[in-house]
Amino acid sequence: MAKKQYSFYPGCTSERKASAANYMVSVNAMCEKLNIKLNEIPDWNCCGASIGYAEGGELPRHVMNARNIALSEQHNPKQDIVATCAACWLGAKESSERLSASEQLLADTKEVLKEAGLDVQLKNETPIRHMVEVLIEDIGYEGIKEPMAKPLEGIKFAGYVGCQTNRPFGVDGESFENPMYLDKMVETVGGEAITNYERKVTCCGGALAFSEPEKSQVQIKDIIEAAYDQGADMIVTPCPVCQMNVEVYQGQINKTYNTKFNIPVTYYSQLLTVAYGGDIKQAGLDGNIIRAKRLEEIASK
């Protein structure tokens, strides 16, 4: 398999000791097996995903993403920008499209970027892609299967896509109501996908987990219950916010609703890394709060 290179935007949550640091560990191990090279954008900044909640205004949010795009076009020319975080991907892609659609917004953005000397670097011609798009469109399911060494047999996965990788853009060719790519990935590496999982595109509540936790926890409870109802052993997701919310609030939900939830919530990259022969540490499974013991057993063989 020929090496494919991408301009990589890691995002804040993948930083060392951040909430999705183990996601990045598994992505790196997965990419090594798939012969993918991620060239990190130098001096990247936050995508500004939370600015909307803080009423920071539209222009600052788009400028933050435009700066990353400009840096990528300067340092990693002709390489698609790839993000692993759903919020980063969504924000950067939206900014790129908004800048393309509005000459005034583009002019205002470039005026701000002048202070950083990046106004002339911003061409805004680079595709913005989520890692799952790279896997599906560039590697393909047969390519995903190729390095498999340890099939994930006997494990049932509920593919929880969430909302940010689903709307408004979604993955090309997938249904907005019932996207199947996580199910296909699971089946490709020998796992059993629960294809009729009814909460796969339900929002986890996002930032409401901090501001209005009772509302978010109702959403999370429904997501977990639906997985249990279908006999899932664990939930798999492409979104760091979804992973964090659905995993860490299970104890609190148990106290509130007298439930006994204890279901692992993993990333697709952790599944693939284990299937490719990676150990617990390489798959970042030691960073999960609710340990995915079934995956750890396979990883330990």
Partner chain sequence: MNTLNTAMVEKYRNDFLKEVEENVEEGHWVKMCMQCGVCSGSCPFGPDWEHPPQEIFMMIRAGKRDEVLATESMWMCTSCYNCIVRCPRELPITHIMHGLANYAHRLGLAPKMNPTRRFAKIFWNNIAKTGRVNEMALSLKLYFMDGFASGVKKSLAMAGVGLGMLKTKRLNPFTLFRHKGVEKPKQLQAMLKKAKEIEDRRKGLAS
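Given the form predicted on its own above, I would also like to look at the protein as it appears in the form predicted in complex with the partner chain.
Here you get just the chain by itself.
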């Protein structure tokens, strides 16, 4: 199979020694096996995230994303933009839609981009996609299965899709209330998916986990409890914000609610990497604060 090429928008959390550094490590390993080449957009900037609106307003936020789109057009022409972070994907896609909907906004944006040394046409025609779309649509479940060397037998996964990978855009052919692709992906690589996981699309609090920790932790507690209720060994998610929020606050939640939570929260790319024969390091499993022992066992076999 010929290598598939994409213009890659990694986003801030994926950087070395940032909160989703291990996501990136596993994405790289996974893509290698799937013959996917990610061409990083040179000099990309932050998408503004979902919290950017308050101080950033509209145009500054859209301009941030437009700069990335323009750089992608310039350096990786004719390649779809692919993001691994839900917020990056959403931010870029939202801005792109707004730019297509308003000539005024487009004209203003081009004017502003000149300040950034980008006197460009800004065609704004590049599809902006999430990595899971690439997997499902371009690679397909058959293709996802192909490199499998070690099925993830005997591990029960609660597939936590969360909000922004799912809404408002979501993945084609999937419902907002009960998307199935993550479960299908788990089953494709031999794991057991908890298909009736109740908190599949519950919000983890997003950026408000920082500013409203108590309120967010109520949400996170529900998400974890529902996974335990169904006998999950671990949670798997496509979103770096979900991953971090659901993993790192378990200690605090235990203190507040007298619970004994200690459930690993993994990325789909870590599952695939392990199933493809990757080791603990390649799958970024050494980056999980609550170690995913069952996955590590398979990885080191």
